[in-house]
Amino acid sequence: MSWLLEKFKTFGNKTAIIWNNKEYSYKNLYDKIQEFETLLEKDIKKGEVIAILGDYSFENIALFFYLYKNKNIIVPIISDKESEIKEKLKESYSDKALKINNGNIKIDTFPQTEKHNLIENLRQSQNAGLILFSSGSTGKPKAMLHNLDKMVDIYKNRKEKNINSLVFLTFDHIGGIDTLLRLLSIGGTITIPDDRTPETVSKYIEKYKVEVLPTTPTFLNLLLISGVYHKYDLSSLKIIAYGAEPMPENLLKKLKEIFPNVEFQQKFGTSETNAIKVKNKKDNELFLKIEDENIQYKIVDGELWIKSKTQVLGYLNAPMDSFTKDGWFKTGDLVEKTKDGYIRIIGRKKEVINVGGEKVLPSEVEAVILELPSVLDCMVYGEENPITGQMVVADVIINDDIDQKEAKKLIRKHCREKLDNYKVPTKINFVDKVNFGDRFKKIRRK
């Protein structure tokens, strides 16, 4: 048995999972891997992919520990669009689909179509496997394949610990499945909120005393914008952790202003390397240094690049592009780098915006903007110029003491004194919220 079910057995009666207003035990947990094991040992064979339908819930996490023991491949997908779960059953070359509805599994089959080699390999090496899909925020979603059990075993001997968590990061995402793994792996606390609003959170943080939080700077911004920390006591928060996105150094000030007590630790990690051990730079958590045993890196022309004994096998719908023939994987991810080994997230190599051969990085025009009081939250863009190629644009919140006239002025003329003229937005749009998907990560349009 893995060992990782083996932990399950010893924890016992430790609170495993808060899920629907409801405590299940490490024991709970054991007892309903082990009776998927029996209900669905006919019908799911070892080696097979299949797919579960459907964000976290206690009976979705145990039925992914049921196909990690038996050896499957497994595939999230959280969608309610009929088209989309088709596309990624499709593109996952999944077996079969299973979708929990009131207790009750529903199994749909579908026609035996040759398997991308790939996958025919990992059935060989008689692994687990998981497949995950990237966002799809510019293009097509990459369909992913991970070698599971190595990805289980990173988790491997770490100490027990008494911490709750809130898994905030979705069941189909990197950073969710870290957060699954790592703290069931200490023996940890997952609540799983009803949904990811800052309201519904902050509920749940005060009502469960969550002490760790791992989200995105956007979420973040949502939450201070919203006010409803103000509403709950979030006192229990020991550590806010955030990642996926560049952190504006305006927004990390005012949340330590807000939350004195609260550690920030900014996370790193991509969908093809898994998440990957950082360590936050003391007087500055805008910069991180890569503290990893399972990981290489370098920085060619600005961009970060990164070797995993973990990372993905590859992609079973797109070409590996993004790796070089020697595996470097290049992360998109554009960064600088101090004198003492530490660096910095400044934005991603597709949405540096070209104004007539200069370059424009988003995040830094963003926190420039940012700065003023009257903006609440900004998202900065390129968009076609027939002129200079591509133009600045910035869509833009603001408080309602001010004018949208006298609001553009402020900010064109704090531009100008910050920044390049090239830098300076060339349209400014006053929106009620700024573009961000499912995973509360900016969607930069083009």
Contents of the next structure:
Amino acid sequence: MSWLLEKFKTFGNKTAIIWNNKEYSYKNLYDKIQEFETLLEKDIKKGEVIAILGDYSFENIALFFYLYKNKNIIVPIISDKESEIKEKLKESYSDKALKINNGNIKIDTFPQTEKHNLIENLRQSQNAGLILFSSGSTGKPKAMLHNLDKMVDIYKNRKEKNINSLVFLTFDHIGGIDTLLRLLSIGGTITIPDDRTPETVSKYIEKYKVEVLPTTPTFLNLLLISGVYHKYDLSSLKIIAYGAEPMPENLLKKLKEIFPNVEFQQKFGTSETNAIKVKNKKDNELFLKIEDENIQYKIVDGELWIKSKTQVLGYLNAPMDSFTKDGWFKTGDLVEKTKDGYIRIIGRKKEVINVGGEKVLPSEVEAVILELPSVLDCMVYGEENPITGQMVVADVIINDDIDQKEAKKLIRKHCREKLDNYKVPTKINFVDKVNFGDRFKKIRRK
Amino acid sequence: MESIKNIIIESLKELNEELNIKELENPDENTKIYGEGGLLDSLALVTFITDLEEKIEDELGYRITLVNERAMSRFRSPFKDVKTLSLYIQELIKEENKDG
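The block above covers the form predicted on its own; next, return the form predicted together with the partner chain.
Expanding to the full complex; the earlier chain stays at the top.
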């Protein structure tokens, strides 16, 4: 049996999962996995591709580990849109879909089709698999096949810890799966909020004395804007870990003022390479060092390239364009490197705005605009313009204490003082909220 | 016509609060904007145009696009000076009316 399930057994009565206002122990989890085994033995064959429909729940997590144990290829799908589910079932070559409703499992079986080569190979190696979809903020979501046994084994031999972490990222996201495996492999507790609004998340932190909040800069900014952190006692928080997009310096400064006793950690990972172990620079965690025995990296034309022992086996529905022939993954993240070997993520390659041949990084402009106290949030992106090819556009949320005309002048003036001419936003739109996706990352386009 | 001219002059003045170009302090209908002897560079022109489009929409209620294929391929640039630009805008508004 898997070392991980053995561990679940030894952790016994410790709390593994808090979900739907109920606490579940590791024993409960282990028993549930056994129960599923007995129940589904006849229906689920080893090596089949099995979709789990739904987000985190005690049962879905148990189901996940049952399927892992049974050497299935798991496809977590959290969408409730019929068309999206259908599409993902097809793209992942799913044999069956499981959905738990009030404790009952519904099994849908789909006609057998010829499987993708990558799936066949994984089956032959007798390993469990995991299929995740990219967020698809540009273009069609890519279906990525991972070797789940290899992925789980990264978490082997870690020290037991009593720590309670909220699980923020979703069940179908590499970051969410990382939180799940990281916490449950060390005997920690994961707390699952009902939704991901600042209000609910804060409520759960207070109620269950959550110590770790893994999240994104976009969410942290929403938390500040909403002001709900005043309403709840968040003093149990020890660590706020963030990633998935660049952290604006000013936001980090504000956060540290509001949470002086919290340690802020920047994380790094991609759906293609899994979470990567990094060390943050002591006095400035915007800089990090990749220190992971499974990872090699290099910087090519400012872009971070990674080779990982546990990287994706391949895409099931897309060409491997983002990989070189010798297996380097071009992350699309633009980084700068310091002399002492730290790197800082400064933006996404495809988000770079080209103003008459000059390159503009949205995050740089955003950081300058966010220095103004009247600005609550902003997002910078490129828009087509016949004169300069593209122009810099800023969507801005402002305080009530300033009118739009004044704000526009102030923003332009401030940018002109701090930035090269071509980086100053040509167009400023005042908005109620900036565009972010369901993974709490800014989407920099119209 | 006067109102359009005034909007252009107002926009130039506002933009000049950032640019601080002496010749743009008191623009009139002969003030050169872009091209030969023009006071704006291409970046400032882009900003000026977006500001101007916004103002025309706010104050006159017309949503027009100043820069398009036609503007770019004209023999005489519509952005030459204040007078030429206001004539061009008038033309665009007339067309807009016809379509609408």
